[in-house]
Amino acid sequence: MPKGQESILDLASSVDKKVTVHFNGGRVCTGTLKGYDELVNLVLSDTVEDMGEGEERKLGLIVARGTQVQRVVDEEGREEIENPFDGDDDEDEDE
């Protein structure tokens, strides 16, 4: 990124790493940040989009529009916790 310029997200340390991209209406993708800039348009190679329902589709290398972004999430130390609040309500039901 040129200097002086700021970008909304720092997205430095997340370049060559693997990010998966929410977009506006929904979309899904992941792959990997090869680039970005101050309005967060990136670049991702080896993308593949989330179809639902256990499809996917494979892109390949994209560019994508940082006005369409809503979220970029590092993929690389993320894990799964169990819900607090999906336990049992079986206390609550006898009142």
The other form holds:
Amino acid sequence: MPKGQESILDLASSVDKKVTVHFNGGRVCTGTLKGYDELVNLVLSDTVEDMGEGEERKLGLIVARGTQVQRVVDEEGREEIENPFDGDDDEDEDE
Amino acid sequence: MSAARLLPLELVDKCIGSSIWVLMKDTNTELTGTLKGFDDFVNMVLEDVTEIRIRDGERKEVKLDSVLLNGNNVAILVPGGAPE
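Now that you have shown the form predicted on its own, what about the form predicted together with the partner chain?
Next comes the full complex, this chain leading.
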């Protein structure tokens, strides 16, 4: 009987959800998480690579190498907000 | 309901014998070719390889017969190969 993953990262809850994966070296991809293993190798479907400056390309079904994965972000929990630091009158650095 | 989830290395294994597109950690380097095999570290043997180097918007392609690719810097694998 497999013991299960000794991981602090719970990818099971993100399966079939949209995630954004950041890689060492700067690549960023967004896709639907279809599979993973304990080494954080991932399978994403309908993947789009964000190449910066609004440029994107479709990759489709991919395997992301866990050794190069920097972070996995669940898109559903993500929300862009107003810059909380805008409108500060006194722009003091650390005093 | 136990979901038989898709294991990444199983997907790579299914790709043996067909085209695969490999995106390296360096955003300017990609390879595409026929996957002949791979090991535990995802070092790969590829044949009929096209190496694509992108620099300053310019795309340079080099054709190679047979390649042993060190898996150390492989970031993304796309079964099916690069788009034409």
